[in-house]
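What follows is a single chain, given as structure tokens, in the form predicted alone.
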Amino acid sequence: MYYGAIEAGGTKFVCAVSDSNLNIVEKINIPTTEPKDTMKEVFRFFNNYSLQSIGIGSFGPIDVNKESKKYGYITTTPKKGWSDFDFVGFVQNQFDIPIAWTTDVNASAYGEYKLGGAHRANSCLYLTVGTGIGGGAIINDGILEGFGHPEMGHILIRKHPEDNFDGNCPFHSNCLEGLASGPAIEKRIQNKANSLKEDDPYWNIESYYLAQALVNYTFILRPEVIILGGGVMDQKHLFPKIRKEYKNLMKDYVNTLDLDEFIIEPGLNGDQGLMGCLLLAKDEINK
């Protein structure tokens, strides 16, 4: 018995088969351009397994509410071609097979509760800090949904009295994808993040956004452990500031565990959102 996993990202497609055990048999990764040519190389990889059920993690937004004649379909995403796609509609016509769609985020968020940072944890949080910035939740072991997903990334938050930047956000001036995500980085800086010494003041400001954003979290979602992830998490050195501003904001409020064991860095190295995509189609299996 084999699963399938499709983690759909903007710049590249990661694909895997595992077996019952969810161990991965065989990954690759297709680069994302056109919907046609780019499913023709996930059709031609899954093509050599059989396959009980396929479980997909996109990039958004996306339709999930199932009562929605477009469930299944990418939406408005800026993405060239991929606007209304119907991702899962595609898929299925290829494989008439079970198929579980949810977020990247969201799948990255249940790898991270069911197999890595929070396995033994009863909620958690999921947050990544790239290209973009979203977050997907767990709580009381489903992943959170209503009418549609959260969109963690376009929370208005305070600015820092000392930033100046107008935002990267074409909807929002001060969302926490437009003042503190990849791009809003190199646009304020006019350079990539990582040339940043870890000295530089400027963490200090986007140490205080991404707290901020992580009260915010706190105070409506209560999660046990909050996870952060993407390329801005692996400047290391973010951690201690985020958690000394997170202290330094909440001021005690509610209580947490030690921050330390709060908020925490990924356990699946870089395969989150890969394996919450196989559990979502193991899970899918035994409904």
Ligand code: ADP
Given for the second form:
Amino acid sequence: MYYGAIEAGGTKFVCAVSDSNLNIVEKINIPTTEPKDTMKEVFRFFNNYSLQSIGIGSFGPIDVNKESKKYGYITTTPKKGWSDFDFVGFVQNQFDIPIAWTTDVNASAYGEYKLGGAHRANSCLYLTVGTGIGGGAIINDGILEGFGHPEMGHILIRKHPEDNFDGNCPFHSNCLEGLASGPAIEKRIQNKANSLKEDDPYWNIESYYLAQALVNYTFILRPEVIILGGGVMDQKHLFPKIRKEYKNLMKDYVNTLDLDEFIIEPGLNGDQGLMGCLLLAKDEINK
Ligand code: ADP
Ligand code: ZN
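We have the form predicted alone; now please give the form predicted in complex with this ligand.
Then the entire complex follows, led off by the chain already shown.
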């Protein structure tokens, strides 16, 4: 028997099938186009296997409230065709098996917590800094969700005095995502983010924003480990810069692990979302 995983991103879907020990037996990438076309490819892939359950980690915002009529839907995304898409319903219609449903970053947090950089910790937070900024937290052995899922990318932070960019979040302009996501960097510098040299002074501003966010998350959630992923964090030199800013802002007010062990890279090397989905698929059977 197999488990299925769908890591649904705005650019591509990554799907995988694992055996009952969560060893991946096959994995594919499918471009995110219109729901019907993308899902057709997803179903074609899964149809080769006898699946027990499926775990979905989706781009958002999504409805995760089991009491809601729109549970399982992607809600207000600007992505053409996907707004108000009944994702879980569509999959359930094809495969009448248990389906786990959460955000892409919650799945990544869960993957890292169980099998990755936080596997020895009792709690963790995962933040992606890419096309958007989003975070998920594992507290008390489970994914943190309230009335909806967290929206950690849209927190409000202080502007850096040397930053003249107004921000590009369509809702809040200068929230964290509006100031520090990949597209925010690119709009600010009018160039690709990866064109900036390691010693470009902009990276200190980026680190200041991300460190503020991590200080806020620490105060509210007290995670044991914070994992930073996403395209922007491919700039590995950001890690020491963020730790330094974090220390400046935190002023030793709360205890954390040594910062080199507290603010870390993903341990699963890009597979954190998929592994999280597979783990959630397995949990769905063991419930
Ligand atoms: P997504 O968020 O769509 O899942 P990524 O996490 O790869 O995908 O994020 C893509 C964004 O990250 C791009 O908008 C780009 O600005 C930024 N990015 C990608 N690679 C790099 C890099 N090496 N250095 C800095 N920024 C990068
Ligand atoms: Zn915002």
